[in-house]
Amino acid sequence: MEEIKLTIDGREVTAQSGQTVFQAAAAAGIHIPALCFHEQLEPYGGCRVCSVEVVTGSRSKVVASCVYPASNGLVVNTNTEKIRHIRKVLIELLLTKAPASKPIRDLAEEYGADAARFSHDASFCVLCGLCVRYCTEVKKANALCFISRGTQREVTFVPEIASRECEKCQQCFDICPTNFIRANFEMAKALTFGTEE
């Protein structure tokens, strides 16, 4: 693998080609918060909490660091006032969906986020996709999927598969940042998996 050099928060960092900015920063000990990142899964960029600013010449843009490729000469700022404001708003929106989530509450405290200025019915799922992707990419079970689009999007179990796979697996329960998938499973089991005679 080719070695590349980039600058993150004023520090020269060495990374491997193919790594994302998030991976390069983590390898250098630079913390970037994220909710939808998991080391066993393909990068997703769903939560956008890992947003950073990349600078090219006199221009900059905000990108999701978990999907943005590290490259030679790239300049990255992970903790500017602009980035902290973006994260704060994202966290406030996530809080409206999952107000009891410990990882989100911890981030809210770190960024001074307050969900009170947004109104939204709690869904308890932040659509980070960790459960769906883990089930598909790691377990190869495909017992979970997304349905619908936009504001109607949600995670659901595929009853024919979940009824035989999920009870014995349950590995996605531990990676869900809101614990929603555990409750969703119990509800799906009761309503759609059917009962054995």
The other form holds:
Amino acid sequence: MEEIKLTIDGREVTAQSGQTVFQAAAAAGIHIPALCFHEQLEPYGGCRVCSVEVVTGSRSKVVASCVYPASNGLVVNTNTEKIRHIRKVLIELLLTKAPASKPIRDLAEEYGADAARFSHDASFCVLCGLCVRYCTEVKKANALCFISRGTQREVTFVPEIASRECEKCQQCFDICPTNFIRANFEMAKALTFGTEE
Amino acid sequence: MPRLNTPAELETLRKKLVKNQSASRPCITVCCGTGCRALGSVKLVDAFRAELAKQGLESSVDIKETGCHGFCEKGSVVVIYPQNICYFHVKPEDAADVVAKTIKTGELVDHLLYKDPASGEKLVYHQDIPFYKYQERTVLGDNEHINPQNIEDYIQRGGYSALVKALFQMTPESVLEEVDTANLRGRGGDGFPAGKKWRTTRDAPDPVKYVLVNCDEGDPGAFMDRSIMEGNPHCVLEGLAIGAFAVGAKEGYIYVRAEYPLAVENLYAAIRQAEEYGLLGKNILGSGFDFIVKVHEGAGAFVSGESSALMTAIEGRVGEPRPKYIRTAIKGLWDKPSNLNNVETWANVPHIINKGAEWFRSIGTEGSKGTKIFALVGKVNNTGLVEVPMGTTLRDIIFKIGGGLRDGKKIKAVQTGGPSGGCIPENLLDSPVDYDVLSKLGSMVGSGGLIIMDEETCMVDIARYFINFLSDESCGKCLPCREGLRQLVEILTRITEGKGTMADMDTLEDLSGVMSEACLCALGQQAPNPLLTTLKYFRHEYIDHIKNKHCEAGVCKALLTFYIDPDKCKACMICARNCPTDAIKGGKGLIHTIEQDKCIKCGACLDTCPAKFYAVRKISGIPIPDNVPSEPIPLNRKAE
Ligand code: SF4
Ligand code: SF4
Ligand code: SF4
Ligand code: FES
Ligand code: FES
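Now that we've seen the form predicted on its own, could you pull up the form predicted together with its partner chain?
Whole complex next, starting from this chain.
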């Protein structure tokens, strides 16, 4: 690991090569909000709440800091007006799905997000993928997966595996930001697990 | 055929093939591309064969099955050499006539000739037909001469000579240099310079590298990649082999959508033959260069066109974009440096190597070189695949090659670049097709789709249509694309139903801005284009829908009203019989009326009311005139 230097919000920050911008910022005590990020998991880049601006010359682009690699000389702004606005809109979209979620409501408060102008489609799951990834990467049980694509995308239990593994594990319940996975599990149990005693 | 071991052997074969084909020998070529096949061209070939046999000509006349000529709507397309006579809409029943007349005596079969829609004049020769005449068919031009299942056709026309040149007269560096200097930009969507991409792959430290062909073509209206792959697969293989040599790859993958069965079939045949002839595989033509090509048949999804999604799919996982900000040129397929270009880009490579970068640079504009194939569709007279130099104006493509609009309608807009391209209004049609110009206009060259829209197109409805298409194609991984598109569809639907507000316009713009910045991949980032361009160029239509509940094109059903003009109605009862919901009241001698509550605005009454009466009216945004009765009234009372 080699030491690198980058500038985050005007401050020179030291990081290790191989770290992401998000990690480099966190190490320097700079807070970037995140939803689909989890320390034990591979970065996913799904929620985009951790978006920051990366500046090269006169151009800047918006990137997801949880997946963007930190590099020597990189200039990053985590809290510009544009970034705050992007986050606000993203959080509003999250609110349309899971209006009661504590972590999402906290974010909404921090960014003054209000989803009144959007139509609501409370399906509770925000498809952050934490549960699926935790089950796959940490537990290596593969009891959860995504099905369908686009607006039809859903998280679902794989009945054959879930009926065997999940009752005794339930670890993903605690990392789900919306509590949906718990409800989903009860539902799946009732509907598809069968009742072999 | 024994394997060719040296460039000299290839050249000897080519000379022999040229010699065997005397220039004056008649040849009937029949397009057997997907379009013409659907219209029975395979049967047509059989009919020609049978007819030649019957008339004792089978040994003196050749028949050739070729790939798509681009003018598919006029299929089956037949060209007769050496004269270059073009016949369109040819059916198996016509074979006898063509052989008896044209082949035997040189007489033309009049009803198969091209008729100019404007002048009504009949045109005979390929070079005179405007659809072909104004094109510059560098890449597509060989399609009408080659049987894609026969490698010798390609070799005879100089095929694989560019590979020979690269392997024996050039170094990987000089090949790369040539493509770089030519400034060949990706034909698949992004317009990224191919030379730069190749260099990144070549310079990546990992010694195992791949070259890849994207033949996914998720854009529903576009089929240029399919037509090249079906009609001239060897030019793609040759380009790919040259690219592999330049970047240092020994293996190539072709991702082709399984919905293109003919492309898949011809591609497999081409790879097999190229291997047999020693033009692919180990020690190509004795050069010491090894290169093999594998095919991946994928289930097409719009997002698979995105490079990392495509590579994920080849690896056998779900085609989903990867989040990493490491370019696939450095870490792609199986984490190895991988250079991905689409079919049309690869097909340009042999031409650049053969004719040189300077030749390529002499075509096109400052920033966009060479030719580009467009799929011209929509309300134009001539639809099909057209190849033109970059820099040709949209107007020339639509009016010179496309022959103008159908039924003498006025043009309103052209959508360029596929579903995530933008809509360009009539007053900007003199813009040249050029990567940078189109992107300044809020659109793009993209895949090369050109959809022509006439005055009967509602631009709000069009935006809704494309956004809805994209929301079905989104992979759903990232929040702004998945949920953003969902909201955009809802708002646009609301506006087309007359339930929108002015605040909705701000929301559309706001959300679009966030999506183009924050989405994970190009699908989501570009998805707002059709919306943003219509908001920009056709803003009045949005406002009209919102404020006046008026759809000027008469498309948005919720804003339409049908009524029957009491002064015109002749009480013929035709409309009433055709109304699917029995919404029309009336009877013999009674002026008919429409019960608005029952009317579903299908337009059947308008279409079926005899033209000489012309009694049904379609209005939007204005009330039904006062003189229209609400219940049927006797005819004579009004007729006086
Ligand atoms: S169930 Fe919970 S953890 Fe799983 S994707 Fe949905 S919101 Fe995320
Ligand atoms: S932008 Fe759309 S298609 Fe691309 S990753 Fe996000 S959800 Fe998938
Ligand atoms: S528009 Fe259709 S439903 Fe309405 S009156 Fe005419 S035919 Fe009947
Ligand atoms: S936390 Fe980075 S994209 Fe979700
Ligand atoms: S398929 Fe025959 S012209 Fe296109």
